[in-house]
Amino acid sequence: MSEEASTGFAIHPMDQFVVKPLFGGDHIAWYTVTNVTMWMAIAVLVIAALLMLGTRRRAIVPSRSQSVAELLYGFIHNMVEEVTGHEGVKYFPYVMTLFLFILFSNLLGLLPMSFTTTSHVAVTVVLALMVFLGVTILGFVKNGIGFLGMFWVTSAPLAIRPILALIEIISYFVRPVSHSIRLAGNLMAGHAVIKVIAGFATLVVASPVVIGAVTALYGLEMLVAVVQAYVFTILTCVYLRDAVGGAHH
């Protein structure tokens, strides 16, 4: 505190993330209802009115809204088909759920005054989880007790087998983690260097410049959004093929 007093600026740079309960009060709880709750809703709303409004009065010459639904829905559901295979496209809807509430959570938390519910690992754990559980679930209801041949390198000499298999089953297990950390690690960082960057616009003589960064940086984090949201659904479709598939190697 007296180094901000004498030096007249300060930064905090993760104030954004703190959770806080939206009718006062300091006691959070499991029902509380927080900033990010008020955001997660706020992302739910915006996708339904986005696909309901959207596609209320199709036509053949699309409305804006309308060509936004469809050029989703068209981009996700190639995707599944893509990756999963014929196999997987029945699970299209809960990819599409999920990568549109991961992208609208992300582009949301760009507005000012917002909230970035994905940049909390708490989030993004509860969705990593949930596909990591699915994925393993449908693994074992599809393919049986084949499903544990994946961790089984058959192209490999049979020496090396059971310490690949080992390899295998701690990378399966630790894809939750990975898959949760990378895009709230991603989201967190970037807006807490926007926050340090805008920081410095209290200094007149470095405003323009400020400005302008701030303003690629805002630029650059919309980018990373979009891309987030696609890698953490990619991975999904990638983790389900392994499912719907039965892959051996």
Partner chain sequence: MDLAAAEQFAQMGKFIGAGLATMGLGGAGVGVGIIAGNFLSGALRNPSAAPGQMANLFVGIAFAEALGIFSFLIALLLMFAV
Second form
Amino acid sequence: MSEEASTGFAIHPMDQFVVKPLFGGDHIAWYTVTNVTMWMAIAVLVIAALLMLGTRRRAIVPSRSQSVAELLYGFIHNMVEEVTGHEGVKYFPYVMTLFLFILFSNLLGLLPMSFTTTSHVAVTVVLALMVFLGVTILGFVKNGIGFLGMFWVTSAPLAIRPILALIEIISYFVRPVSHSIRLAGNLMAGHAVIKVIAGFATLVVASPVVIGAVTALYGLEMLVAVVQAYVFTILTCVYLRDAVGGAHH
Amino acid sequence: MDLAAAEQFAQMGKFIGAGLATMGLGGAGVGVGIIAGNFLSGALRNPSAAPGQMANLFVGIAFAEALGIFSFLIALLLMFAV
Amino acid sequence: MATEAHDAAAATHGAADAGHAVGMPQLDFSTWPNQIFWLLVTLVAIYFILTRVALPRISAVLAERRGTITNDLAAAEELKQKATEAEAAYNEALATARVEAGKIVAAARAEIEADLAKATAKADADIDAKAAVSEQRIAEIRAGALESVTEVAKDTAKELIAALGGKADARSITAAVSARLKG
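The form predicted in complex with the partner chain is what I want next, because the block you gave corresponds to the form predicted on its own; please supply it.
Then the entire complex follows, led off by the chain already shown.
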């Protein structure tokens, strides 16, 4: 990697992910105000502006921002109700929190010079572990020891049930890994690819192609940002169904 | 073999391993393609049932993609963490 | 060993141009507590925004809208009922008006016919009167003309007889002329 400086191309695709203290200094303690803090705060402000300022008139005939807020509400509410059933609707605020945070972090990350908080494994691992631990605890609280019946596939022949149980248990514990790495990996890869392609613009011959490619990739990344927020949320709902809707899925 | 050469050799091994690990993503691509293609052919046969199955489509894609993500993870670990 | 090399490369690289990422910033575990702390703060903030303000408000608005729509539909149903009633009343009024108009037309027609008959009768009477007067005058003229012819014939006959050297009395001439005129 030390060779990179001597090649002439100054492409540093990972620079955009560096966590920096906002007010100088080198040491990053747990309370230090960093660019992570700033962009998370912007996400909170955007969400607050959309959901609080947009709906402050409580209009029967909604304004534009109010109808966006209502659309998001209806979308997630329907998803929770459809996937987890009536029992799951009381967890709707948690799901909505996750969805809005991921959606707006993803979209804000697409602004030039911004920092994508959801591209960090630390963030997505915490989000996925919250879901994983929450679902596991909830499952045991609601179903007691019967929650373990989820791993014992009664529809299969008795002989292969232990093997299936092993596979089910492995796939259960792999859930938070894939849940978190999917989100972080998709965003990091997309942003790094845009940065690498944009780095080629220093070649004058390639620059028109680069502009087109970056535009196309940017559109793709917009789609990815929304789809990944959706996928994270719907997987949360699917996992929640295991805990809420009994051992069968 | 001196130390510098050994380090270079280890570096080479990491890069080759990372490159090989990314091949796993091809399988994820095939899997996602199969799911999306089958969804589309089903949706064209019965378009009225298609919107209700969008959630299942995305869950299926997510599960198929999960295994590809592991190879991506391995590649990243080889490149940057090992 | 590899880690050492990595660190060494990082050190030289960091010295060469500071501020560039080394490896993956995501796997720099020294920043994890910071990110996790701020993430939890953010999530709690969003959760409170949602549960305290946004979600109750939006669900209230949606419920209110649903209520309004239901009420409006009921009101629309009522208005539709009223409209149907109004239409029936209108149709009835229209039918009445049509009958009335028919009556008026018939009355007007009868009146006009009566007037016309009167006028015709008057005109007939006038015409008859005038025709009678005319006939009378024609008869007078004809009588006058016949008389004149008798007179002229008598005079002419007397003159002829006188010219021929005869002598005739007035009575025989009159008789002869009358016989001729009849013949």
